[in-house]
Amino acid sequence: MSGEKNTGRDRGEEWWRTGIIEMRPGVIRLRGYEIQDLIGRVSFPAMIWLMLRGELPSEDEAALLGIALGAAVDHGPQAPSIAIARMAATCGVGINNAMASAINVLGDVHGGAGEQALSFYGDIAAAMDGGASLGEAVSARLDRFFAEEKGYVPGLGHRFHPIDPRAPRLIELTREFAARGVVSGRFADIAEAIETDVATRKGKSIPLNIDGATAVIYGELGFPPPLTRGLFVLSRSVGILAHAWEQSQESDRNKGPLPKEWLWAYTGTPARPFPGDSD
């Protein structure tokens, strides 16, 4: 009987295996660290790093991660995720519902460009590891992009900003951290080389945007591309929370995407009588 009980308990304990957290009454350990040893000594960006990577970052690594996270927190109610959070709040739902509604639209089109940019940079870095020069690797990847893929080069251009005010500052800071040996600066080199090559091909400058710049930092810090999207979600959640909260303090109810005096364009069948009705 005791053997059967142990087998059942082992089965239960194996059901959700994790190397992230150990918890039992009176004990919480994250990646092996007692939670009370982390509280007050580890910043929120460092905690994110620990949870995702399994080890504590240096103070400089945590600082650079925090810089990237802080840069993308909001882009105004014209951004679909922010607009959705505000509209949801006017429907009387809780703050968590408004946030979840907004986060659920952060996909390939709205929120995925950083992941795409870092994957693009990674292809170039791999070519460089194989012996290609920076210029050769960038040129070959762009040749393939323009021959085989559609849309915009990931990480370049912005529909509102001729120059995204966030990107130059992020690259500047990345260079400062690279000069101190915190990161290599390799992904910053790659991003700027892409920007230069595309400008030559197009005959005009298409500057780096927030997604391309944060992808540089996440790449410099060693995060894989899929986590870049998750990190963007963490970042933008701050703006989503702020807007959902602000809107919840106002009296608007059922506020849709347009003012009530502006209606949508109807493109369907003109008004017509029901079959069999007389004139």
Ligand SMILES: CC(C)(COP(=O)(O)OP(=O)(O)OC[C@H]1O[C@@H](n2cnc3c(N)ncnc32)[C@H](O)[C@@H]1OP(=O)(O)O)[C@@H](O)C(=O)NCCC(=O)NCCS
Contents of the next structure:
Amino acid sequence: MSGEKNTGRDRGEEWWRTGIIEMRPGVIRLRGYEIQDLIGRVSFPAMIWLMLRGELPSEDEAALLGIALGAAVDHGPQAPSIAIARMAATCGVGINNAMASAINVLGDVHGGAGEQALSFYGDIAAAMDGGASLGEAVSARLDRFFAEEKGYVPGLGHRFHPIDPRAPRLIELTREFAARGVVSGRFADIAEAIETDVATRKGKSIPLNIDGATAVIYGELGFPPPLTRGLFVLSRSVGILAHAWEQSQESDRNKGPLPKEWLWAYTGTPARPFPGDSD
Ligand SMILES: CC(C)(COP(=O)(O)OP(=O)(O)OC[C@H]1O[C@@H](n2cnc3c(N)ncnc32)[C@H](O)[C@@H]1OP(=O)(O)O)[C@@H](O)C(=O)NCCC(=O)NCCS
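Now show the form predicted together with the ligand, given that the preceding structure was the form predicted on its own.
What follows is the entire complex, opening with the chain shown before.
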């Protein structure tokens, strides 16, 4: 580009490029829509959809997205993210720091099962597109999964709940939306077929959990797996904020992960004299 054309504005336009937002004094446009046309007419879930997908969802699609987002907001301080938000709040940091600390631990193991579940469902859907029946596709994917010695199928089982009370309700609602033609119901079929096949293999029921059920909804709505993790973070951030705020209103300072009368197990070298010190 010529030196003559290299104005401040050109430099800015070269530096950041985005299809999401236009902004200049007096103008804010998201995905081509004036912000003032969106305000008051577009719900928060619909705004999330517009930002991520580039188009407005139907009212039903936004409602179903809102249902999934609302279901996973909190699971209490047994969840590391929530405990971390509360501990951080007792350290005198700002609410944003408490939230960021909590969100930072939402990874493959805590909060990542939805993304893994949706990838798993996607593999099965792809096999069905290639001509396999639902049962064949599920069985082949599970054979491969267990052959790789991965014991825990993502989206099934729960440490605390024999039946995760959120999952059956979410599947019931997905079925209602499918009956009205909002979504196909395909991912609900896949998740339920996985549940049935795993129960046969293990000789006991290992029911769908919140991550498996929200992955069904996000899949039905056409979100790709990595966004599922991001959507979980948005959802759980509500609980994280509530806990950080509640804790910040209390007088505890430097609250640790255990009551002070409980200590950890020391597994190192037993107590010994410092070299050169006499016994
Ligand atoms: C969440 C989880 C850690 C809870 O595990 P848990 O109830 O403590 O389960 P345990 O490790 O005590 O396992 C109990 C039995 O159920 C089986 N089991 C539990 N979850 C399973 C799963 N997702 N897939 C296959 N088998 C599972 C175990 O293999 C074990 O079987 P065994 O008795 O034959 O050895 C586990 O279910 C899991 O990792 N699920 C997948 C990840 C996931 O979806 N996480 C989100 C949770 S909301």
